[in-house]
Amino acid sequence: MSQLQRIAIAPSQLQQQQILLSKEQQHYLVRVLRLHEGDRFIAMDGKGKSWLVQLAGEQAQVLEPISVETELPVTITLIVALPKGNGFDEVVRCCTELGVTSIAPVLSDRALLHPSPQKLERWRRIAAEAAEQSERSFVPTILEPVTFNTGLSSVIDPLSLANSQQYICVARGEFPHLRDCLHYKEQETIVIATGPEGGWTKQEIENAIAVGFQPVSLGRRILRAVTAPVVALSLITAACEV
């Protein structure tokens, strides 16, 4: 079951046990996957549903569901300074691997990035896609680029700050690492702030403390804009995966 090919498909998708394949999702399974009328593949609605699956013409006819457990027991929030050029691309990639939840890009004062919409779709894109390839049963959120300030008060449930963490990833100066930070309870929810090249502004930083946001270290040395997610998202992952 494990070695099947998976595909994300839209919950629209699924109709009556059958799940109307688009033209896209019909030319990777027949002409890049090579299967044929028959074959079995799982369907992922990205919301949590999975499905065994069989190929039939422009649908798949549903088999029966099955059951992933992939995700991490926890939720995951990852706010992060959009870096130069395609480097969000693989932030988005890593970080799915990883296991995050949603992800919330962000202008920062230093940030060298301002996207275009269509930079949008091609994140989302990149998600399903990583989804996919890890065997994930969700699908990350990838949020509309905002303002960093905007994007501390939308990710932060005022409600639930009781069980939920937040740090702020600060490449220099004398913070805990985040290692030493986590404590790791079921159900939570923890979200992570890792800055731009150049690293977070001090006006910045202290916006954060002040909804709640714990200033920590990644470590020793300076870590590049697209690297410093993904160490974050392996530290929390190495925490709840014990």
Second form
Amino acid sequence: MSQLQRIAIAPSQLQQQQILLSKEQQHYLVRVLRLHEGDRFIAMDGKGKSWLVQLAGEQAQVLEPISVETELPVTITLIVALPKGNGFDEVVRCCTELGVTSIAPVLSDRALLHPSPQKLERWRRIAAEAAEQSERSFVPTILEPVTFNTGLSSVIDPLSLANSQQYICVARGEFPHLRDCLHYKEQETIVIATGPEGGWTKQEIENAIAVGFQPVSLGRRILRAVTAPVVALSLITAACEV
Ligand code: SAM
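Given the form predicted on its own, corresponding form predicted together with ligand SAM:
Now the complete complex, all chains and molecules, led by this one.
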């Protein structure tokens, strides 16, 4: 299956073994990928199901379900203070490739960006494209931007704290390295937070610690706000990939 192109579909597009393709998907398959009538590709619903399908006009005929085993055995939620410019696009793309489950963009006290509503649509599109490219079976959820404190409480489920590890990356200070704190346990949830260009405020770090986050280091160098989430995700995948 490795050479076949992949597209993400909405679960509602699948009806009685037929996938009703949107105009954009038809354009992408026929004009961009140059597929012809009868050509095969993989459709995935972004929620764990994938099918081998065949192009048939404005539809795709489902041939058979296929099993895709590229997901990590843990759930990873990334809380990211929105970086300036289009930096968050790169965070979404790279962290999707690395296996993140959901991303919560937050407006921290020192955040430089206050996004327009169109941004959320764009980030979700980028996540779907990156999931297709990296052959994942899940498309990460991109949550609506909220304030840091709201983000902290919305991603933390007090009932499941026992099965969860929560870390906040802090650029300066004597904190243990994330690598030395991570302990792999199947089905566990890992929540990781990275800050903005100006760093977290003291109050934000205290608020995170108060709800169970452990401050951690990503090494001795100061990483850019766009680099830090990618490094954190890489360390988590290295610890948890089986
Ligand atoms: N302006 C801040 C300073 O000088 O202390 C640095 C902020 S850094 C550019 C952006 C974010 O990346 C930080 O808030 C932190 O979450 C993360 N980060 C960068 N380097 C890190 C490191 N070595 N260890 C832990 N977190 C780091």
